[in-house]
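Just the one chain here, laid out as structure tokens, in the form predicted alone.
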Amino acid sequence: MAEIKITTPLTDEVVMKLKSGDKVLITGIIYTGRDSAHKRLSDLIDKGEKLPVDLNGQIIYFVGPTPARPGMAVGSAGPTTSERMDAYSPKLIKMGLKGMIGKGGRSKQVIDAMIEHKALYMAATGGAGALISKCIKSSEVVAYEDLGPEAIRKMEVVDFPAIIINDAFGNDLYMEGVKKYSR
């Protein structure tokens, strides 16, 4: 299977050509976010107060890496457990995010957001952090700085390899591969 290039921001359009399954090399700029970054974030949506980024067509790494080397961006960076943002994903799906990438599977709640409001879910591979970092060219935080490595940072990547799990349409890569091997 070929792998499909695509650059953030993410329109509808990009997210409704692409299917669970489907590889992808992602270019242009990601967030960062774990669960307390995501706690804060949906205290700010509830209280009705602006986010301090616009999630608007944006990805979400759920990420906190380590400490840059020399020459390096960041040091490994590898995809924290999705299911701690479940709780908070659907409010920032419902605020325009389009995108988000981690590892394991996502709740019913989250996977309908998605269809909602035509967003992805995408898997990167846990234990290739430091091949990963090779793909961020730059990092920056932008809020929470006090949050130390799951501050939210802006990282601008280029080819960042990710497999779609759930697409907008309700499919979910995981599930296919439980029917297809079981008895």
Given for the second form:
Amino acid sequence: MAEIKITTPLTDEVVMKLKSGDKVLITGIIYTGRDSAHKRLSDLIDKGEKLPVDLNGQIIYFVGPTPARPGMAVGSAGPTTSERMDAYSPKLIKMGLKGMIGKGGRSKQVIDAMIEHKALYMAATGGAGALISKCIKSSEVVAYEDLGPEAIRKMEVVDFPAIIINDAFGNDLYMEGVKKYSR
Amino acid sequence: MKTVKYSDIVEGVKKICMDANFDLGDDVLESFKKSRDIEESQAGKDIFDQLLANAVIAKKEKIALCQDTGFSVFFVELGDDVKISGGNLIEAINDGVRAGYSEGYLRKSICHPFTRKNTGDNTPAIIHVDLVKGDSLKITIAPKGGGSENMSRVTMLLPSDGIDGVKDYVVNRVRESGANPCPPIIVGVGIGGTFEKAAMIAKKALLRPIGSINPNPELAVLEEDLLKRINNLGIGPQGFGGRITALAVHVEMHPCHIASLPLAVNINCHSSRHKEIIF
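Could you present the same protein in the form predicted in complex with the partner chain, rather than the form predicted alone shown above?
Let's see the whole complex now, leading with the same chain.
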């Protein structure tokens, strides 16, 4: 299947055109965040305080890269398991987050939030961090530097490959895949 | 009596920390190539192509195969005729981890369980030492990623559950893990012993080369049967659906208590990294 090029920030129109199983190439700015950063963002939302980054229309990539070698934009940078962010993602989706990149299944609450607020969950190839690093052109810490690999980074990506797992219509590639190939 | 210097252990451990994270074993690469041909799903074939390309970049440019450079888990075989000079073996291994994870630009992934504060140097390593006969010291590192480790389980079955109970538990564990542990996976199974022995032999089973046949014929049959059932689940590479969910199932067994049937399932992602050094 041909890959569909998309650029960030994502609009509702783009989100509604994509279906589970579609391969996309993402270009633009994406933000990174994993366990500890999500907890901090969630705490700020609960307190009604401003977030360190505006997530409206944005994509969060669940990743904690290895340190960059001198002269490199980033180190190895593949996705981490997404279920650990399930407790926090619905809140961020309500705030306008339009996409998440990770690996592994999501909870019903996250999937329902994606349907209600028009958002996408995509998978990048887990364990291909060296290969994926080639589409990351720059990376800069924009919040929570004290978290080290878990800090929030702003990354500039070009043709970052991902596959739509959950679209905004309730479809799920993981379930479709098992249905097709189980014996 | 052989004497091994503390500083030589530090240097050796530093090197295998880096090598393990940059250089995927030939058994794993061969298995990717074979599986690519067997895989029916195009998305699955594409994953194998990406994993092969990833391994080339990692080795050539010394960028970690995976950003999760793992918990540094060591298996040590210490000969009873070996003396360590200049310090303690455990400290030497931890010093080697500190140096290897720093110089290799590897991620430091170890933290306090509650505060989640990072220890900053990937220590303390998990070190299992076996005392063996002879005058050699063998140190093997098997960096273990969190995603696949989180999908692993130990359970205490009833003796009446028998081999069918063991098989069902292992297959269900893989089914429930789905895409989380980065399939195609390697499944380490430890049967028998005690609670902790089962977990230990399940992890050790992951060190066996992919494609090797279990020397115990009973277990070889069990491995083949489990692999077939797991690959019939249809989870496929990265969970996108396909024929290859596991590259291998490795089973180790140990005698157990008359009241027990301990079982451990230790799942490893496709990035099955391990390197050893022998003094």
